[in-house]
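Only one chain is included here, represented as structure tokens and corresponding to the form predicted on its own.
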Amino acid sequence: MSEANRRMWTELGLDLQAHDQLLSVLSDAYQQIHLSQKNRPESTSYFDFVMSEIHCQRIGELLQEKQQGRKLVGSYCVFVPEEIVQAANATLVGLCSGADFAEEEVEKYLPRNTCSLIKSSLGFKLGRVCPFLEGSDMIVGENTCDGKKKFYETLRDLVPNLYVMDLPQMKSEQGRQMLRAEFYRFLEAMQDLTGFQVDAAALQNGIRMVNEKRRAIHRLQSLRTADPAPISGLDALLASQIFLYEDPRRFAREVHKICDELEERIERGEGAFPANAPRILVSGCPMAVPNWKVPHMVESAGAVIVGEESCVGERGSRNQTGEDGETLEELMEAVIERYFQIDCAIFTPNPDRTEHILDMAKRYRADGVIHYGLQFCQPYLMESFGVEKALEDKGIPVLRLETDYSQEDLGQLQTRVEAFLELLK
């Protein structure tokens, strides 16, 4: 790494030794998992470049924006409305939470039987290895599951500016009113942070920018319905992961280029996998960088993942926000409506998510569904039983997996995945 990057990380307060170890592990994993794939589209070199510069170019760009007066907001959840952040002259980035880090230190703050995503989020802070987190002017938490709620009580003492957004737990009129109140409160907090007064034009511009990158990822996802699938699930997942922190305009432009190539592949009948490869839909918990364990296992066994029903997947990006409002109030209602449609497992009852999975299985012509759950993630693990029954009632085979970020269960998982794929064949 260049001396300029090391100076940047030092100024952010990173632990350089720990950070070097993290980047080394990430680089090795990327080489072994992504770069070892056969028949990748040439334009996915964009993903390779972004990952090679994951803690370099992008954080450098964001720090330059900060010098020019723009604020940086870090987030752990797709419920945080990026449209409002953009409208207030700030940039939203997803924060690090996809690998175990500083585990011994984490367990001084959190119980051992806390889900990996929450423990990872705290580990990246305690280990001082996430430049996006250390560079943020505000970190936004959200009251989704009980684990997250209590985690933010701990995090509050470790970061200078934590904002916690409350969220409804039921899809009711009262729930909608609660989300409306929280989004207006967040709008005020963003205006206080940036000193920028949001009007209808600013919010409309923010909506359009975010919608454009959603349209790009939607286009890529829809092309995966082709048989054979023109892109691997690993590379498509990478697009959804990069979606969370890359520059929105550049992301949209580059992903559309990839889609152009994928359409040409479809016309030629060329796929990342053979046409007879089992087609898998992955449903459940989000997979943040570098959580590629299960997708790599599935595709190494000869199947192709054609869709993700996940926050890092369709759930987090599928719906557009209405752009046609003329007043700030009308546009805020469009933002509220868009986010109220998210079918996170925190909601009760939650039939929308089951219907979404069934719809995706049909659209992507999935031969089977793997429901991916992180250990101790109660909402998704408890919903997995109902999801499994609904799928099997429709004649769709399903495999429920429960795992964490470690490599200790690789053998057991591989045996189960291979047996499931053999069943599909």
Second form
Amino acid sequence: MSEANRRMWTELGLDLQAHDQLLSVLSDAYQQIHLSQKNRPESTSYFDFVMSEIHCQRIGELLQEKQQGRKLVGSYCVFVPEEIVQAANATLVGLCSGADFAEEEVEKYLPRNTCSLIKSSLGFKLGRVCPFLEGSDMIVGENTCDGKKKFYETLRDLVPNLYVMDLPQMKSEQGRQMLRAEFYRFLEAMQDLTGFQVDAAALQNGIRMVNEKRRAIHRLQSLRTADPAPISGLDALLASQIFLYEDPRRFAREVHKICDELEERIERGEGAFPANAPRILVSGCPMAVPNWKVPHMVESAGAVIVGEESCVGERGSRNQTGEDGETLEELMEAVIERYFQIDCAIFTPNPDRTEHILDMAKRYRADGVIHYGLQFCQPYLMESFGVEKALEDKGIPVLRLETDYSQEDLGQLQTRVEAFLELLK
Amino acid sequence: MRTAGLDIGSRSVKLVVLRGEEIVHTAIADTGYDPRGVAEGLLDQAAWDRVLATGYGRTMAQLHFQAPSVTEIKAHARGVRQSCPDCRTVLDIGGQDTKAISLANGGKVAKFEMNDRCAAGTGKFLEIMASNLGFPLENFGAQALHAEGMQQISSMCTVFAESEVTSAIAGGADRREIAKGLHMSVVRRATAMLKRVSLTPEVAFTGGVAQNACLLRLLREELQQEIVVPDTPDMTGALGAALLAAESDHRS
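Having displayed the form predicted on its own, please output the structure of the form predicted in complex with the partner chain.
All chains and molecules follow, beginning with the one already shown.
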């Protein structure tokens, strides 16, 4: 690690020793899980670069932006409208939540039976190992599940700059009005933070930039419908993970390059896995960096993951925001419209999500669906029963997994995943 | 051509050798702390041409014996198709796992359920509880069967059930009645799993725990249907693996 990086982390207030440990575990995992993959597209070296620089280059850029007066906003959820953040002359990044950290400290604040994602979010704060969080001028929490709502009450005492966005739980006209009111309140808060008055042109620019980034990932996802799939699920998941914090313009440019290579592969009939590998759709809870546990297991067992129905995946990135409005109000309506369609399991009822899973299974030609539930994540675990039934009614085999970030259940998980793949053959 | 099925379980290692479909050799040994050494010993004492591994130690077998492997779920399904061809549902209770498997026509696995991480309701659970109550494991089922009443044990978690048993003992309850209650808690858990995969008759009960007479009786009562237990239920996985080893030859 260069001295400049260490100086940067020290200035951010990171615990250098703990942070070194984290980076070393992360780098080992990446080596063992991603770099050991066979037949990777060459252009995925972009992911390797971004991951090798995970707490170096990108945060360095963001701190430079900050020096020039731009603000940094951290978030834990895909409901936070990046268009508005960009329009207000700030940058949005997703915050770290994909690994267990400082677990004993976390249990002083949260019950043991809290999902791994929430515990991890708090662990990265208590352990002082997330440079994005420490560098944020505003941290946006959101009222999704009960666990997160209560977690933000805890976090409020630990950070000076938490903003909590309320969210509707029904897709009704009242629900839409509530999201509208909350997005306007958020616009105000962003303007207060940056001192920048958002007009129609600024919002339109923000929308265009985020759409451009999403266009790249949409293209990548659509190429995975090819048989054989030209890219592994692990690599495609990296794209969805990096999407949440990487520079939007560079992301779009580099992902398009990957897509160019994938198109050539498809032309040649070349896949990341042999043509007869079972095709798996993963649906359920988000997988934040470095939570690669289940995808690694599935692909090591010889199947290829072709899609993720997840916030870190198609649930989070699908649908574009309309760019054509002329007034600020019209453009805000377009933003509200896009985000109101997100079919998070906090909504009741939530038939759109099941429809989306069925649609994805068909589009990506999945042989089976693995429903990925984090232990103690009530909304997704409860929906998993209905999702399983809907898929089985269509003759699509389903494996419901419930796990966490630990390694203690690897043996049983592996047996279940392998047995599921055996029954698909 | 002699094909061998090697089932490396958490509690015991099982070997079945077939010539065609005829069983020519079987062996079983405690896994202990050295599954690789135990498996090696069993393989050395038998004559075979091809081996297929299953059980939680299958990955190790792949690494050290270059044996291809299948999961216990597939192996048990195949073993049951041989020993109880009319069965459509399988309950396998082994040392650390419980599995409920439903079979499609033709015997392929259609759906399965398996405990995710803890040993609740498995052989290990019974072993710990037998020891707590001072019964030898071989005798645990028979003793429970002779209980007149039944002490309710509501917890299925090994740790919580242990404290429930401790309180029951302290309260002066008959240890055979406690034993029966513990068996019942295993049956309740297994029944819930079976119902999730669908309970199409006939139902086969495999794995080492299927030798427990009390469990079998309670399961029959709870499900209100006949349960078929193969002659050597603990060898079902190894038998299935040996058959699959023979069949993989035809395909390649």
